[in-house]
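The chain below stands alone and is given as structure tokens, in the form predicted on its own.
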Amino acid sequence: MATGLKLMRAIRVFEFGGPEVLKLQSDVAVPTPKDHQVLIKVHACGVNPVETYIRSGTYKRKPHLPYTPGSDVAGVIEAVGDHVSFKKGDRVFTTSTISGGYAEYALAADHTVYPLPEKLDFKQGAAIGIPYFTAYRALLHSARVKAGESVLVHGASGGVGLAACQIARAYGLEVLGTAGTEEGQNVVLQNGAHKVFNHREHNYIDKIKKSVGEKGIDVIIEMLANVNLNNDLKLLSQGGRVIVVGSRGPIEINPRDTMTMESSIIGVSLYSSTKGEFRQYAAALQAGMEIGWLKPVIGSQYPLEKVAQAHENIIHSSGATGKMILLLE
């Protein structure tokens, strides 16, 4: 090993598999930023379900092994390459990293890095990336929501769900949410929903139908399509849209349910966004931070050495509330 090389702790994945393949190493070289790149001293990193799919090797995008997972970091600029407007000491958050976010330092392209306002702490900064940019794309780009429309956030108490509630409320929609615990339901109501329903109750779909009446719901943001899509189609208004944000397997539906209402099922993938779209979403979300409606809710927090437990819990523990993060401070 070269002397004088700065080393850091980072999670490394040498083979695809279960949470146990996440290995904490303390001798990983700190990367050096090149043109249009920055090096961030990571204070917190968001944990997202997609990172568990990538780690398992079942996701369409497979990184070259070995790799460090994680895209949503918040921290302070440690060093900059050429042609970068950021400077050492700037507080920032990211929507992507080059070297991986489950580490003490992360390399990122400057166009994926954004200023973090003083009113948000690093934990909140680590909760913005995938959740808020996905929720914004789902609502404004995919569903093309208009003020006055109704939206049901199906699975509203997690990171993307709460982001969707806050954004939908700020853009003038009537917001309904579902959650599986009393705590989750309260958090959903505190973060933009006008009404909340317990999706563990066997008759909750009937309660939603009764609440919205004959017209139905204009847009459904769906976090677990393999469980809910069939019911979603029966809740829609004429021309209604289901936006599929998450699914963990197949489901059987009756296409006729889409015919009578001329409804749509639209999938959303954040990384299909262009650079221009990312800039547009960032501008809208930056305004939300300034005005105050964008306020990430933090859920479970784990140190780097407990990352395998975090990956286990994000998939298997039900009734999650808020955004799961790794703490590196």
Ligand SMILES: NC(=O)c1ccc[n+]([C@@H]2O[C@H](COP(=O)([O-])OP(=O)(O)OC[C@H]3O[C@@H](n4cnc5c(N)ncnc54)[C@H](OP(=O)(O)O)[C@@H]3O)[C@@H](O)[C@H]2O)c1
The other form holds:
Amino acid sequence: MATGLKLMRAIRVFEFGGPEVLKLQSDVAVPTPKDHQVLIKVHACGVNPVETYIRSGTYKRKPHLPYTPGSDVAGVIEAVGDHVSFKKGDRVFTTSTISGGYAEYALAADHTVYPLPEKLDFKQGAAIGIPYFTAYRALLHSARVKAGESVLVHGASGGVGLAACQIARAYGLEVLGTAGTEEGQNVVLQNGAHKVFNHREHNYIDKIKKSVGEKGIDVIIEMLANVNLNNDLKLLSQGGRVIVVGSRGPIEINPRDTMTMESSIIGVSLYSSTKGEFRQYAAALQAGMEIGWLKPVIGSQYPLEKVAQAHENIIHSSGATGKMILLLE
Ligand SMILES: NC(=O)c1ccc[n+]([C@@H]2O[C@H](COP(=O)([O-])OP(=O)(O)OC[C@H]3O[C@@H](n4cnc5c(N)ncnc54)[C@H](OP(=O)(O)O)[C@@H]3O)[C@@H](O)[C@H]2O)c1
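Previous: the form predicted on its own; requested now: the form predicted together with the ligand:
Full complex below, order starting with the chain above.
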């Protein structure tokens, strides 16, 4: 795969562990694309919580060591394999990479690469992959939302949450969101939510209950189920659904809470999506970019040298205000 000639800067992980195992190397070989592959000059790469779980070695999916993390790059096609319709110079973003996205160049299979419209910059391109495809799957595939229903995006200020707010609003839902800071709450309101609540206030669940009344909420997109699932079940409407997107541990619930309202708890896993589903989600999201409702919001930005800090901060966040990215320009 290596050309043997061109070298790049990239993050390499030689052993699983804390953020300190992310090593910046400047002599990593730039890969060469074959068949259905493309080589992308990376301008920005999204940082997703899952990359910290994988790095720690506790996640069910373990890459072979050493590896370079990162799946959501945005950049420009540098070279293509023999059977690829993209050409050198095309602006693109990805939902997956072969060689890793925390690097100056990334190799990707062409079916995981999508055109990036001119109206979005590379930072925004790096915020689309996991967040928007997950939010779309959670709302349309898992919750099967219908226009006119209500949705609570529980954890709306981060990458997946803001994507969910924009998509839900575009599909005609009544959107409620939560954030942990005033700044985060403002971003949520500016990106599709009709109402916002602060999940760090001790009585915010009562405020949500008061706001939605007897009827309850039709769908909850849950980013931290190990903290919120018990409360979520008490907020749902008849036939309501909690979609578990994020959870970092166990929680005790009373199954009886699902009985009266005949509610459901449904887990979502983006990487259970088929190639056909990815294509379907991409088509809907491309339309959102063209029309203009899909506008990724960037939160904190880090250079490659500060990747360990980024991994530390995404887990111990003081309050998200958009998608965290690495900048390679
Ligand atoms: N199932 C899947 O396929 C899939 C795909 C993508 C992501 N995920 C998971 O989904 C979660 C969110 O991902 P992300 O990329 O959006 O992360 P992120 O950008 O780091 O955002 C985290 C969000 O969680 C919020 N949060 C913090 N404390 C909360 C609480 N007590 N209740 C509700 N929300 C709270 C944060 O709000 P403040 O910072 O404002 O407090 C922020 O909005 C992560 O656990 C991730 O691993 C799962």
